[in-house]
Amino acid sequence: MYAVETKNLTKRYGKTWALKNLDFTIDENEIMVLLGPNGSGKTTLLLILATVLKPTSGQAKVMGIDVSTQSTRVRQIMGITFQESRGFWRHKPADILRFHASVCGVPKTKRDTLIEHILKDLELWDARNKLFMHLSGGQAKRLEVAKVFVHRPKFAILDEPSSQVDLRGKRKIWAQILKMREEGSTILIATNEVREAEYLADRVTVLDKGKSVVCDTVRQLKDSIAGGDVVELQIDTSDAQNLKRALSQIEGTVKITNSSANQFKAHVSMAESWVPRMTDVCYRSKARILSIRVTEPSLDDVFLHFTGRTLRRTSDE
């Protein structure tokens, strides 16, 4: 059984497609991750998936259960992060969270510690006593995910889960995101951050106009690109053009340039099978490797090898 399978999933306003025959699926213990722009249809899944919308047409079910005809008892396994902080204007972390997992039911014995715990993890300890109203964007950002970390939930959704938050705080809450999936969680995770995506995913999903584009691990689908990793070379040789020849007959190669006599740009597929040809045939043409600089394709390159757009848009989803 999937945690998480939707089979034809259409959302439709008006004439505008959210979701068009979507199918999708997610395994138990897994951390997931779609990545798409705004428009793309990930707002509009999670929110089916939270059983906040309901499909046009289709199926949704979570951890076996339809989403559609079995709301409450998806609601009694998951949690979810909203993109935007959700709070009383006038009520304190430390009670925000105490209410949130009295309602989740975490046992009333345990919930001081968790939240403790969380609150100085999260680096908000020093700010449990301030009103929801005066904390910063940052702040207000963790206190929404740490919600989840409370909760713990068999099924997770986090929306841009470290958005606004610094590079220190990211770290600190991609760790708990971690530590989750470690204690048997599934999560589900909307973000256009590439950063977080390959720090955090176990698969990615490429959602584009309500589809399903590809769905690999991050290595598969960057490896997925012909020519995608770039090799920079220095090289000492008295035989720049036959070095060039041979070094563009190596599996893998997809096109080769010389600036000058001893610097070489190679545009290969899966450089880590191609380096090691690339030293014995270097080694073989008596050539001496200077320096070497691979570069690999981001996830922002894999959205638009398989999309033909960037991942950077505006419009609305």
Given for the second form:
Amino acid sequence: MYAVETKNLTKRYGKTWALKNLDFTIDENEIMVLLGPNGSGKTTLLLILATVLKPTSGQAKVMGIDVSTQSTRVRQIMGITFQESRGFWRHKPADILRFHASVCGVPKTKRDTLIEHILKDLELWDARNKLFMHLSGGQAKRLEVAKVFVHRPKFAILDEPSSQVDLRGKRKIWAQILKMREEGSTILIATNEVREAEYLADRVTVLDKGKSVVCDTVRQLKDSIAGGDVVELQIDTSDAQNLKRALSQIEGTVKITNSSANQFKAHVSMAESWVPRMTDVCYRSKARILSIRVTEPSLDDVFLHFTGRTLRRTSDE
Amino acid sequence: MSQARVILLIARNDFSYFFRTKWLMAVLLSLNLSDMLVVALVYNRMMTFNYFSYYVPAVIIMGLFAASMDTGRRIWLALREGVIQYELSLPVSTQGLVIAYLLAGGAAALVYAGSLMAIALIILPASAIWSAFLLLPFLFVLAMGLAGIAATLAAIASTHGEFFFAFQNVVQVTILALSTVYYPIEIVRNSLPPLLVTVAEENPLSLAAEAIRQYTFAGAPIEIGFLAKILVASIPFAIVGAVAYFGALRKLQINGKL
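Just the form predicted on its own so far, so send over the form predicted in complex with the partner chain.
Following is the full complex, with the preceding chain placed first.
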């Protein structure tokens, strides 16, 4: 059984299609990252799985439970961090977490210790007596994420969990997310931050215009781009042209250029296999390798490859 | 965790929200206490009848009304700030969420009006405490009904706060004008057509004010039949409010906005 499964899931707002016949699965105990620009349908999918929105048609199940017909049961095993912080304006962070923990059934004996630990870990302890309406954007976002960390649900949904948070805070949030997965949670994260996706994802689903474009592990996605890895070489050789020809015949080479007699730039598939072959070719050609620099494609490149557009540009649109 | 327990936790949270709004508390208390302790006591010496006993129940009912209507403001805030979406993700049914809001509205209004009643009891005979205590469950149902009206207005107003406050004022003027909260039924009979006289007589606010006047302030024996009329008149408001608020939440789930 999948932790999450959607079949032909469709959501329309008037004439706008937010999701179009989406088929999507998440395995148990997996971190799935949804990557896509604004308006790609990420948040809509999360809100449907969180039972906050009703699908227009199709089916979505969480742990085998239908989100439309058994929404209360889904809510009992799921927790969500919203993109925008949702808090009671006149409550303090500790009160908000205490309310959340009690409603979500966190045992009373563990509640206060857990809340204190999470508040300290996310550096909210000093702000614990501020009213929610007086928190900064970053503090409010960390509080929003803290709800899920206190709850530790079987299925956790996080919508842009580290947006508005500084780098130090991001690291702490990511560490907590990984810890939750270790403890057995299945996690679905929506983000348009490539670094976050690369750091956390077991698998990535690229969403564009309400459709799943591709879904795979980060490694597989990167490897699926022919010539995605770039290997920059500095080689001491007396015959650059012959060496270039020999290098271009190595399996996995897509394109090779040389900017000067001993500077080569190779666009290759799977650099980890290509580089040993390249050293072998150089050895046989009596060429001395002075330096090697390997750059693998980012998920932004993956998005560009599969959609023809960059994440950054489409997010700004 | 049982649904009932989650509903009570959500209701308690919303209930506490009412009392955390300090400016609202200050406004309501200053208005109601000045009415009770200044207007009622001073006017009492200028009238030929016991004006205190007539006017203070009206202030208590007005306090109950204002505190109940604050449910609508809280719902409107929850809609505006997106808190309602957070609540829709909590382990409670959508119907349970509606019930929690009405319970919280009823409880907050009851505590507020009960406090005003307790202040009035300082100068009433000890026997009034018992009848006041017996009236509380009926006032709670009335408060839930009024909270239902407030929920309906909040659902109609959607995220437009100014609409909600305008609707609230229209309802307040209408529901109080067509009642005997502030003036005796004779005045209504002399100035309004028979149909509206019946409306004023059966208005749950009139019935509640009359019950406090008769049973708590005048010391008349309690008639269960009269109290039942308060229930019968209040329950439809609570049901309509619950249905309207539930409808608003459904609309939010389907359209993503109101």
